[in-house]
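Below you'll find only one chain, the form predicted on its own, shown as structure tokens.
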Amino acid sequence: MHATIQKPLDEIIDFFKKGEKVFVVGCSNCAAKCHSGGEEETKYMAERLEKRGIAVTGWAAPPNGGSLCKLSIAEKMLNEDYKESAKKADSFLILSCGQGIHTVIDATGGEPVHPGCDTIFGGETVREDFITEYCSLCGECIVEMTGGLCPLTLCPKGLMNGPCGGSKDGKCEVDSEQDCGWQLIYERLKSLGKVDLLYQYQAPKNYGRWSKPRSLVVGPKKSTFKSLAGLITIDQD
């Protein structure tokens, strides 16, 4: 789940040139769950822009909870279902994460796009009104050694081998309202009877695996991951 929040309307309006005609595109999956770009928010954004004098040719969000980041969905929506109103636009305002923005670029053959949201993290939907981050998408998961909890994410300092000396009463020195990530890991390992894992040294991160942009070619038996660290082939046979 990608967590997104809408940009302020004045910031969005500053993106447009005088007389620019805009088509508003939303996402019915993650952005809808964040109330930043579902069908209701996309329609409302079009109305808000029109009230501020922006020429809006139309708006659309994928049907049936569809994700804008799926190219086939975006292509059908913009090149078939809403083809006429989309063609009248000079640009597209995207109410989704950054993945959806690039999908619209591909779906429209490179037409200009504007971001309507800020993508803040990828996280777990704990409740419908609460999303929190547990994974930093680093490409090199070590949670086997930490009871399923990621120290890179739960520790603001990203420490890989135990807590710093600043935590107090189980709370982080960076934010006294936040639990110390390594305290959480310790308690988790203790409950699993695996505290001995804390004695195993974790090597520094290979940040080449985290380098951008990354890609994944997916196959039923073999997949290939590409980053600055090189090519990694995952053979499932």
Second form
Amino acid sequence: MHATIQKPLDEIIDFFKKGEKVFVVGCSNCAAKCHSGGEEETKYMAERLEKRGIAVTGWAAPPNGGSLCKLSIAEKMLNEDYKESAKKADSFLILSCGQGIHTVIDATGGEPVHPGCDTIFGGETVREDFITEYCSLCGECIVEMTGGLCPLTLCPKGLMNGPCGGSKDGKCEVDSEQDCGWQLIYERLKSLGKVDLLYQYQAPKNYGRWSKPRSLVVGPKKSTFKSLAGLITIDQD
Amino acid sequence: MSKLAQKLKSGEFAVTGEIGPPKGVNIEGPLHEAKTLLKDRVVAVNVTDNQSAVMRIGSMAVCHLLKQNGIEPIFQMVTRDRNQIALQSDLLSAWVLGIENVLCLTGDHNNLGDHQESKGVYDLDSVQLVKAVTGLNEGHDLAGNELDGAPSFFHGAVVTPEYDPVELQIIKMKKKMDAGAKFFQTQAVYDVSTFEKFMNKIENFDVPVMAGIVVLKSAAMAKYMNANVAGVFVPEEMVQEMADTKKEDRKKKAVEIAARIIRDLKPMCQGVHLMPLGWDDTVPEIIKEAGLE
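Please show me the structure of the same protein in the form predicted in complex with its partner chain, now that we have looked at it in the form predicted on its own.
Every chain and every other molecule in the complex is listed next, the one we just looked at coming first.
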């Protein structure tokens, strides 16, 4: 799940030049689940913009829970299903994550876009109304050593070899309401009978695998991950 | 070899002090205090590195000034603000400026300081930094490249004896030792019995430990630390002792308490690290009253 939250309406309004005509695009997958850009929110955004005097040529979100970040879906929607109203627009306001924003650039052959949301993190949908971050998408998973809990994500300093001295009563120094990630890892390893894992030195991460931008070529049996750490090809046979 | 290294290796009880660089370029005050209050009383002086995540003069420059004034510095280095390249480069720079002691720390989070919107680096953690210094001493950098001339740092790290659960601190201390840490300074110790238990737990660790002594200025400070500062626990009797002291007598009481803790801790550890937090003028008296002259 790509967690997103809408930008304040006033900030969005400020994006538009006088007389600029806009088409509002949502996403029926993650952004719908975040109530930041599903069909309902996209329609409502179009209405709110019109009330504030912005010319809206139309709005659309992919059908059947589709993801805006899939190029074929965005293309069908903007170049076929909503072609007429999309063509009339000077720009597109995107209510989705940043991937969806670029998908619209690709789908429209480079039309101007405006971000309607802030993309926050990739997270677990713990409840319908609560999403939280357990993975930082670093490209090199190390949770075998930590009982499945990621210290790079659960510790604000991303420490790999144990806690700093700053936690108090199991809470983090940056926020007394927040659990210390290393305390969570320690408790989890204790419950698994694997505290000994903590004695192993963890070398610095290969930040080449966390470089930007990265890409992935996927296949049913073989995939290749490209980053500044080089090409990593995995044969799943 | 640094004087600190010599002293700890000889088994002599070592005393270190600390100064915090100012925010701004007026360095004369702290330098004067170091010259008049710390010089020749302590074996070396820690210089904090943007302590509390508040931007100040850098530790390396102040270490260099101490050195020029005949005071041996301990260059504190946190991993919050610099990546591997900058950390290692600054270590080599420090060495050519005559700085021999390094203390490796993670550093308080940016969010606690005065540049809360800055990016925390944390390319390395404190254990990895210890290992990086060890590597430089061995003549290679973290990428495995050979150095044209290697330093010979006496590098240490920190541990918090009153941390709960202490096992987590002990595991990390062991990792720092294995990574090459040659000495440890601790977070503030007030409860001697807790410190004794901690030292018993690490009795197999063959490394000098210098207990941290933060000068207790008032009952309010004690209460604040108990409520807010990780790994610091001021026993209730001590809070009361301070509360029962008249304001004008507090400095005297602070000296008395610090000296008493030091005398009690002395048989258990290899040295003390004095952190007067602004009451630098108490340091000579604490050393005297603790019988460390």
